[in-house]
Protein chains: 2
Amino acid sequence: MQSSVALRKQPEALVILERFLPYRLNVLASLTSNALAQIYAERFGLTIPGWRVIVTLGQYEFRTARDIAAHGVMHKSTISRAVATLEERGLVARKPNADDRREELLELTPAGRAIYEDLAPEALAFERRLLSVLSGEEQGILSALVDKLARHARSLAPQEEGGS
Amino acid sequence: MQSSVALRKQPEALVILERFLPYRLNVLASLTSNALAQIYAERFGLTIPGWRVIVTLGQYEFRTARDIAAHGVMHKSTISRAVATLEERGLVARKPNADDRREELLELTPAGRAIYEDLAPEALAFERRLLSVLSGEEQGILSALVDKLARHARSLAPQEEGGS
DNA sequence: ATAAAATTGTTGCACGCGCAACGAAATTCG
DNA sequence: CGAATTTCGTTGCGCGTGCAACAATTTTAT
């Protein structure tokens, strides 16, 4: 065994950022998030959590704060405050749940739904612009891989409450 | 043309979160980021920006704060403060650049490199655990697609400074 | 050469966010 | 049935972070 160099002391790159997936995922998510945030902040004065509440309620009609938090990996206090702000602005209404009086069902007001209907097409247009560099097949593959990874990542830390 | 229902008023889901890629990318990034953050916060008292500075310097040896910020889509003030903290802890050192005295070259101190060499294997182990649900081929495909998307996303908003 | 514009990094300020403690309600257990 | 535990949502606190203004320096334009 011809030893190459004995006791190399030179620093060595152990992690290559350009190949480190968690890093790259965060960079990509930041890029898309920032671009989207610009749209709904400038045009509708919405924060990211506020936007998420509105889109979730636009899709699900009635949901609790906890559902929204868990689904989007956000802290419950973040959602609580976002809902409070949206309620003050008259975009979201609370309906007490008779079956479980700890929780409140949330829904969009007509004004909230109007914003949703304005915002949703822009969000989809942004998504299309973003995905336009991928073929339809690539989009499907990416979609499946992202879902697979996300499911696995959730199983690695099930009891957590995350922050964006 | 037999019209279906005239003037449907029922609310309609325009955005399906489970199919909306920016949302899913953020969820996935949050999941991985939280799990990683737990490692280097608990064991080394590092914040996310602090960790990013250390890994970047671990790989590149000499970099300016601006480089790190742009590469990781983070705000320059975030990096500035992270570097200040790391310098106080004796993990990072500044070398003034004679060619351009506005900027400072950053490098890891021996203590900083020691943390890096402790942390890097754990980060890589986490990445392996995360990617273990994908085949080698799938990993390669995902990698390529993420890069392609990130390049495109950067080109959509080139003059921005992002936030994590 | 001189002035105007651009760039690097820092800092005061405000605010959003995570944490932990809390009240209220529901569930589990003895 | 009653006590202990769990869960949903809110809130005070501290802090990290984005924004904008700034000093220092370099680059560009006149």
The other form holds:
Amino acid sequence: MQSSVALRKQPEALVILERFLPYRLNVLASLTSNALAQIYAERFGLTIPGWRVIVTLGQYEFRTARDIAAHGVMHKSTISRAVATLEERGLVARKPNADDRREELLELTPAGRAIYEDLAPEALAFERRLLSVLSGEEQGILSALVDKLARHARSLAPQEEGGS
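Moving from the form predicted in complex with a further copy of the same chain, what structure would you give for the form predicted on its own?
Just this one chain is shown here; partners and other molecules are left out.
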């Protein structure tokens, strides 16, 4: 005897996750981030937020926690915790912001700069390995499409203080 559940026709799915672009992008981002995290977590003991702080300060030299949060599309409290951990490790230092006394500027210490300089070539090599399955033309198209979608997504997303 078959159960009544088995006899019921399954409704047609309105959203097929495996074809839904936001889901697919999230899966790709998670897979990529987890693979990259193996490099900076194992070798340098960095979390994802810590990695983003180190790389942002390596790129821009001085930034506020608010700037880093907006740049990395992360909540300011996440960045603040990462900064506190990096500061305890002697990788990040704070200095007064002459333009706004309510905020402090963050910068890499010499030890933080050394990690950035060791990590950057490995991150770029990872990016090359990831993109190696695409032709040069496909890589250019992907970059342009990601930029276009990111600009449009920013216009669709509500603006929150400090990112999310």
